[in-house]
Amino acid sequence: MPKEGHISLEDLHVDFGYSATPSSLFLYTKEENRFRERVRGFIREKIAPLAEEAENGGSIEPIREAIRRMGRDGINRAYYPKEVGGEGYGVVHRTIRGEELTAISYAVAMVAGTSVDLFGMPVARHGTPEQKKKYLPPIMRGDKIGAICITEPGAGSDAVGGMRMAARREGKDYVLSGEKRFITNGSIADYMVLYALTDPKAPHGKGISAFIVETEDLTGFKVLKDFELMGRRGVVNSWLAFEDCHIPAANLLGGENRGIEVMLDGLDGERIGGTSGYVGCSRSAYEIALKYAAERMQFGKPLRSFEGVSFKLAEMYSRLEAMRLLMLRAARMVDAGLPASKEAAAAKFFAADNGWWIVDEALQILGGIGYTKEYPLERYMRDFRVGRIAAGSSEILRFLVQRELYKEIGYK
């Protein structure tokens, strides 16, 4: 067993490399497998040491300094347009890089999925030529910081029906009013993609515009609040209030009153890299129970001798292979233009809850040691719960995919 007190990542990980199991060479091509290969590497020397160093110093300095150190080996570019500077890379790309991240930091992996993914996609897939060339690169290099607004104090499931924050046009200017809630990046993010009305009196969801949002030297930009996070320590999550707030009309996305557009084009992709975050934590979780249950003696045998512990290890293995395949299968969908909005709602709650189950399985295999801090199983308990709220939780996506469902054999 690990020596107690000092407990590295090479002692807790089995690391089974699913680019080189046969399972997974069955999955990914040859391309992703080295894909994978080169960011797991990089992760586990650049950035493990600087993931540690937020969790325990609660700072979000080391994690900005991991997504820096991605822009400088090109990870933040690979899911971006060749166009405009990217590899060209699609979502499946993309949950790799989750998956691996997340097993590794799920602090660093959600910073820099809001920055680059986030508020980077909708840009390079919505902006005109100057708002690409303006607010990419620094991105992809990590040497600036991406936020994106929507869920307001009283708009969080209900993100479209409750939007109140307004944008009214005044000469060369739109002018913000309102607040945002629980933004990650917020108060730190140098830029925004926000969500605002510019007509109120639209059908639900049709007068709905998206800006770019530059914070530095904003007048009448305020953080109102950094909450204190149940988990994923040395992340940034804001209150912030807009009052009258100019922005110039060049930084509307995606054109007026075409926000939901701009919106939904992305959600299929924000909630299949979620769901790679609950794999690769689930995965973490999964390992160190796996390894443990081998090498912990208990009545003179291993813990994985015991039919309690070996079956839940069993389950565990095929909830944790279930996920991946619904993740997999959206992110192929998308990637091939397909519709996915059924696909990446199941994969994601799917993933969100049985990951759930898997850490919490996980450290029940580790006993009183798992609820201790000498191994990261209390942290990735704190992490992983907020999957089954954010990005759509549980309930409304369980929702959305009866709603496909009826739809497909004709009601609506």
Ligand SMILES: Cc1cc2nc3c(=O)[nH]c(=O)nc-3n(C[C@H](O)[C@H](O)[C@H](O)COP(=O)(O)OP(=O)(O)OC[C@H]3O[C@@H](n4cnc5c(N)ncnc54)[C@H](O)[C@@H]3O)c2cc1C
Contents of the next structure:
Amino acid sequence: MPKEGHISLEDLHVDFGYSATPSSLFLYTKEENRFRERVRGFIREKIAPLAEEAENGGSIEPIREAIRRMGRDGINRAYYPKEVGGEGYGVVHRTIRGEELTAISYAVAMVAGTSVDLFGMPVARHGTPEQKKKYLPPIMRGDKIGAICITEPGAGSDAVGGMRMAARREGKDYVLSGEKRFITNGSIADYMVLYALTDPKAPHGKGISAFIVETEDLTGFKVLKDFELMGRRGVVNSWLAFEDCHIPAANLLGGENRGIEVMLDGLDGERIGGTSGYVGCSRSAYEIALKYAAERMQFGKPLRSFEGVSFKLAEMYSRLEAMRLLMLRAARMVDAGLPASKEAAAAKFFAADNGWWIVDEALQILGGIGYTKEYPLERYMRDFRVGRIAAGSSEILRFLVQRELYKEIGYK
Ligand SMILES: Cc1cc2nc3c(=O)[nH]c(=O)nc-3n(C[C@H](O)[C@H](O)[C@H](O)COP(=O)(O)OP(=O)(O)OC[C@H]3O[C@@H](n4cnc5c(N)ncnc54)[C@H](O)[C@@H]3O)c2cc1C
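Let me have the form predicted in complex with the ligand next, following on from the form predicted alone.
Entire complex below, previous chain first.
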């Protein structure tokens, strides 16, 4: 029961949406706005209750069910190429889905994004017909879960240069040995795309190959640890060991010593997809703060009547839209087949850093109640934080952007 002076989350129910606003009609096509409405309605009705269950219980099971539901609804396959059973949408649609999903649940977005996008897309783009036929349908349906294994205990930001995981050829098999760390979905994954050195003496990145690994009955495969994470409750993130694991040579993905091409191809799309999560999560935080500032009375007035608060809201809105614009520009460039590494990297670090600021300031506007679990602001902070670290930290992305800038004016 709401007490006087207490505003419950239900009182603050904000569902602004995005597709009916003048800027969305300007920035997105009618078809893209329709796609947003479809995905948004489905996520709010069918996924939100499962996301709450995962947050409260900390279990992966509701998340798995969410991915199966998205599979049945066709959301998982939306931007797979038509020839593998998808709808052939591009990166713009990927950002729309990412934004709407993270606006509700970062945990579901992360598990689904890792399985459907990060595992599935390299297979869709580089797999043999047999690999596509075998691995993609169960991933798109959400019946099986995928993972991507790049990072190692000694190879984080320098994942390519520091890689030690080895794959040696033995007859009809490759034999994997080494460790992978921080692997999302690691201990629950049915399939993985894993990168390993097939030629350790080759120059930087040239001796890496990609493999599809099936974890079921894989002798020598060990889960060393499932990490307890700061946020995104329910997500499984693991430290894995591979001790002389035999996998069929037919599971090589994209050719021997061609792994770097598999890794880099699609990276811009992944970074832009990741950026949509920052837009979605910080948008939810901003919407709650906007409404709260109108309802909460102090000094006999609503908070929004104080410039210290209302100017913050104006700034939050402007940063959010700047994040969206950088993201959308990069997405449209990739969809048009243009090189967009600089734009994708800039969009990601700008959105990671500014989205974090928005979530933090939103909590500030709620004051003490923002720090409690009455509102999801404290969850957004926990869920958001890793965005500045994973899939290219904000520091590394700044490095990449300046490198491209200098290349453009003729410096090495
Ligand atoms: C929740 C979570 C999920 C993840 N999921 C996956 C996954 O599914 N698959 C996978 O392969 N990996 C995954 N990762 C790994 C992630 O991509 C790495 O954490 C990230 O690349 C950074 O590596 P690191 O943690 O080893 O940090 P380090 O590389 O040790 O860096 C530590 C700090 O130093 C900074 N730094 C490093 N080098 C430089 C430099 N040259 N200049 C300036 N600053 C620098 C970094 O920005 C960072 O702030 C995940 C990580 C987390 C936390």
